[in-house]
Amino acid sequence: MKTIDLRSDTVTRPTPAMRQAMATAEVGDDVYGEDVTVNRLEAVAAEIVGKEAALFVPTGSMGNQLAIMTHCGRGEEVICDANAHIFHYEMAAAGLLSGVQLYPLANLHSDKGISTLSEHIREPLSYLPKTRLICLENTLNRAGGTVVDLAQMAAVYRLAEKFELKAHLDGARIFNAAYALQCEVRELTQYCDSVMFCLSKGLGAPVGSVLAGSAEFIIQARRYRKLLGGGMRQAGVLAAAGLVALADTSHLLVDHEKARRLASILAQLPGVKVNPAAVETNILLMELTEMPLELFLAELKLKGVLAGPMGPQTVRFVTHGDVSMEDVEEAGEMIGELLASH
């Protein structure tokens, strides 16, 4: 039977360019620095994100996790959204690797949450924790992959800048935030003292994200890579595809349209709520009103049609590369059988 996934985008396959370029690609000891497919990753990301150097991961959670590491000392907090991703699905890494404590706020990166944001930053008094960083994530994705625009991205480096702080951006997705906004990656990444973003989700490569910032920054994120346990050799194989994927990012557009045409298709269905207006770019939230989300989840998936929890009753829905339109209508109509038949 035909399976429609639509869990995530990091459920992409690497496209058969990627594979013959890892299959031959040039590679070394990237620990002793001399991957030289590793290096040529390295010097496109930091050029694409404006950044002086880069540094190449095997996950974006390890890349946001060296982030808070190299930027903070323990003891000391991040402030973040009440629904990041570091908040969220990292394990708590934040307190268990770096001792720093996270502080989220709801809404951070609405024009309200903003214009808050300063009272949240600590005074500096014996008894309480040092406000060191504040870490943004473009798109937000339980949020429904919804965008900060450039003047919140702005914004919030003025206020980070105004506190002698330091700025991080989770840009798991930021190549999909830059389609929405219509810009370059590298006018939302100027608002930043560093990026993480990720190869293996809507750009379709199978393995790796990237680290980027200061060259000082980057030489003590390596050191901490390796203590991470994160150094890896002849990585270029993995690189290659890296490299592939940020050569042409535009069908990100086209998954940006495959969402909003499932979320048109949803909107007319009764026992939901989906609000097309919201869908920003590949990502989109269904709220069941009638049928259990477990069971709803179990039965579409003996349909074909996989998707995955996002809070109790809301289902979240993530287009990409291995999802045709034509996918996204049948899923909607199996969706609809399925709604109807409760």
Ligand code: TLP
Second form
Amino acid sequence: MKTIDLRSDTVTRPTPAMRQAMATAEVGDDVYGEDVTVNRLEAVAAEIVGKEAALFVPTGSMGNQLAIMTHCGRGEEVICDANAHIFHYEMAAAGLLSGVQLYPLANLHSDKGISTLSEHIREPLSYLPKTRLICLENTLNRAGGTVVDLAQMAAVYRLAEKFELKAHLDGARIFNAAYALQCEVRELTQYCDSVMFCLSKGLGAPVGSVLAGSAEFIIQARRYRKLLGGGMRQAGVLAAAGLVALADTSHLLVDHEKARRLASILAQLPGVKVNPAAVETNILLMELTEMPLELFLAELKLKGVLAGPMGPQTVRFVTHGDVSMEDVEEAGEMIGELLASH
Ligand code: TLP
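Can I get the form predicted together with the ligand as well, since the one above is the form predicted alone?
Up next: the whole complex, starting with the chain shown before.
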């Protein structure tokens, strides 16, 4: 039976062009800085995000954690959104590895959140933690792939500068954000000191993310990457796929169309709440109003469609290059059948 996998854009498999590039990649020992393909990827990535230097890392989680570790000292505080990936899905790593405290704020990126942000920056009192870092996320996964616009990014960054804080951007899906806003990635990333983006999500590479920032920041992050066991040797075979992924990213726009199409189908169905206007990129959240979530996901799986949970009654669908528009329509039909039969 055919499977239509809408759990995540992480499930995308390398394209034939990526496999070809991987097979022929020129490699060396990257811990000695001698893997020319990794070096090329880091240079290309730094250029795209407009930073001095970049570091190839195995995962987005490691990239975010290296950023926290590099920017912060023990006992300091990191402001993030209440929906942030670093808060929900990185296994308390910020506390465990960097000894920092996360301070999650509801709707950090919204105009209202930004207008009250300064109230949450700690005063320099001897008994308070020191606020050190603001962590942004764009697109915001748990909110449904929503986009933080340029004005909002700029406003947070200006505040960070004013209070002498650093700003890190979890830009796992920053290319999706840039396409949604019809701007260049670097226009968004100018408003942060460091950025992590993933090659292994919608961009389609099999493995890898990039952390970028100042040359000095990356020197320290590179040391911490080794500390965490992320010093990879002939990693050029992976970086080669990343370079192919970065050469053409325009297919992300099609992913957004697929998500909108799915939303328009689902919005017509009984027993669910979907707001097509809330679909800004390749992620779509659907609220089940009648059927229990686990039952829905299990029965949908029997029909060959995979989706994931994102809250007690919320289903997340993510579109990507390995599902076609026809697959999306087929999935919509099967979801309709399932809800009707319940
Ligand atoms: N997100 C995964 C899951 O962990 C939820 C997904 O399927 O969406 N930042 C953001 C915003 C992310 O969405 C993810 C992965 C990461 C960081 C971490 O990347 P990896 O999985 O490479 O560690």
